[in-house]
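Given as structure tokens, the chain that follows is alone and in the form predicted on its own.
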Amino acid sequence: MKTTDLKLYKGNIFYFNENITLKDFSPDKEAPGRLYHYIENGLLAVENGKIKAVGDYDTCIKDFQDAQIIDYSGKMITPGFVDTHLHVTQSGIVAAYGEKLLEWLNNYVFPCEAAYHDDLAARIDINFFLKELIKNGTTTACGYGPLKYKATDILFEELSRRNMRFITGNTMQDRNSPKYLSLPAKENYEIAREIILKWHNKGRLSYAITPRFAFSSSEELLGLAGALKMEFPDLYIQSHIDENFAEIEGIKKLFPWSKNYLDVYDRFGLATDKTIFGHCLHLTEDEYEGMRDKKVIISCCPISNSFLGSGLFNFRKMMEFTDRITLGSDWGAGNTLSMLAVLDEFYKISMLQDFKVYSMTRWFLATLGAAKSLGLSDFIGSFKPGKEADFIIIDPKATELLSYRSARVKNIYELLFVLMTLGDSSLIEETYIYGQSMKGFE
């Protein structure tokens, strides 16, 4: 993908202060102005895929007299969303009739993912998924890829073609799975290693060691996953943990030596500061402490947790142990790729626990906060000059209802709340990846 020449984008610019963390947000009031920048009638300058400058339009335009101006007046220009937990291969069963986790996997997920044994079907499905993801304003994601080599290679190829910053890997499993979606532990390892050597750190791509969850992994497979981490220390790891009570009981039977679910991963060197654990709903006190000590990354998936009846994520308690908390759509059981919808659901599940999560806090979790947790804030998440130009254009008047409601907001806090409560892909007028508009990309 070719990079752009210098271009200027005019609009209302919103992004967070570079140096803040989740701990800077108060649990009982909205964020103070020092935590963010909201520039009405602002200017964003982008050159060769990177942020060159940002500021007030009337001030900045003096330095860029001859550059092309793209006018988004009245619309919001903001960094793209970061989704830290989704399943690339599950578009075909989104909105399948609900079941609890283990039944849902067997009845819907596994048969759906088997379609990826056909290379053409895999490419069609991957392209559909990426089109939907980008349409929803997500510019960086952590995703569970296909099982086999060829389909995973196609995924990386399509991501590279779009120049996306993406963390993914072949989903590894060797037990408690149908034969058509299970490989011997050594073959899982060999596929992973081949993909790592070809794609890891190529362009904006990162590989994640991806055992689906310990329930579908033998000790041999988890040991080989740990061996990959030892050989390639900068790899990410992603898996599921403590999502469902039946799953947790299964873990106790499969790994009777373990103290808890987290201990299984830790025993094989898979609980690290580059590990992304999805769900984290039913943690023991030891697990909360272990996640703090290991500095793992938490991905809360409120929509899928509601859909599968798995439980409510305890954000208030998790904050007592760590600020490495992020949000995921969990596409598959999650019925939308819109991070706006995820942010809305996150608010609701917190309200059910008598805890209000303010607008700025939620928006931070899905942008700069996620970038910081993933160790990517030098590249994405804000508009600091020199960062990669992944940004979106949000139209607060995209629908008649939004137009009516947004005309009545008093400040940026109310505007963000309305966007998260009423928003979906229709708000995202355009998505830019590394300075390139994705509109019409094929």
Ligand code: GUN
Given for the second form:
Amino acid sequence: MKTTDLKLYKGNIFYFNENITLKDFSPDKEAPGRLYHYIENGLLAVENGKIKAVGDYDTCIKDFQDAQIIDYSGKMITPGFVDTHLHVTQSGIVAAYGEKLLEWLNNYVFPCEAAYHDDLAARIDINFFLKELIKNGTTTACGYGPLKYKATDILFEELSRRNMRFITGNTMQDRNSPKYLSLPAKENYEIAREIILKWHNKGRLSYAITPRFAFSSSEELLGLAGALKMEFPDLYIQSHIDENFAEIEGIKKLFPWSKNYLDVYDRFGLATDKTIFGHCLHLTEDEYEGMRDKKVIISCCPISNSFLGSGLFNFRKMMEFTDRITLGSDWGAGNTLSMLAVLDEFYKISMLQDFKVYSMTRWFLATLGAAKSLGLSDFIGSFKPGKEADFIIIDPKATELLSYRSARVKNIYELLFVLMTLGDSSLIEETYIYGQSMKGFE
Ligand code: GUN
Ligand code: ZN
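Could you switch over to the form predicted in complex with ligand GUN, since the one displayed so far is the form predicted on its own?
Full assembly next; the chain just shown is listed first.
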């Protein structure tokens, strides 16, 4: 007889309607009810890591007479967050004082990432990072990994141990970097190839070709990154673009033949519909059009952009060109792994540009919207039966302030707004990955 592990979760269930896109959200009014499901006193049935059923508790419970019920009454059960840009390796320098991008990289980031040359230090740091990430309710992320083979292998091993759906790769760099954090182009390529063959598409893991940014890449390195994409067309690619003015000036000098920053990546076949570009702040008109035409995935990192003084992401304008817009914490320039905090900052930087972003729109970007942009919505992002059961339990009464404030909301729109504005990891009561509670995971 086939053994199953059926569990029922009771609570207030919130998730988006499967068929919607960013275009369904009006900039002028809150999302209509047809875009989402909010089931107060609902039931989520999970079996062998997958969503089995979802609906009203009193109706659905009849189908599952003898199963174990986990009671989260009064709490919200909702899909885990998707963070499309972070650095696994930067926990050791998060909250470093007072520099803009290039100085910050040289003074803090590069020395910190060199600690990953020690395998034990790498494993400890990766475990610390993943624990924090999961505590914050993020169940899928696109992460920049370490430079070298062994530490990258450890990262994949730790992700696999948790059965996470995750996109990552070794961060490649071969110039404008200290000797201790630089490898010859060919060596970066060989590490990548070995990791791809071992880990790409293994379980829930995907490999991303990860040239740190064009500023730290020779043409040879970018060419080899492009060759990997040719050899393995389903790979993701991730890099930084148009984050900082000094960086952009550097790109003009390093690649004098280029039309713009995006053109550099494009020349090497790296601007694709599976490319995730972090930041995208100071784009020329040609680059906005290029982002649209190449169908790249945009990752806006508002907390990092404020912290490093990089600039304001223009969401209103970007939406005129593409709906493939997602959000990233950019940990360790971002000082939190909480996507709630990222959503809060996204609201604030839009307000600074006289543009309001409604609660539902933002929540969509960090869940089903990101899953769709990444091409992962067959697997994650909502509670459609058959999808993988990555979900979180949010306690709107987790702190005295939240309890006081959430008792006064009139509807789900206000509740989401309050959670994003006041929330952090303290209100994520539990994170489930592929149907398994991560509480106490070591
Ligand atoms: N550009 C190149 N590397 C980095 C990084 O580690 N963080 C950020 N924010 N930008 C980068
Ligand atoms: Zn980054």
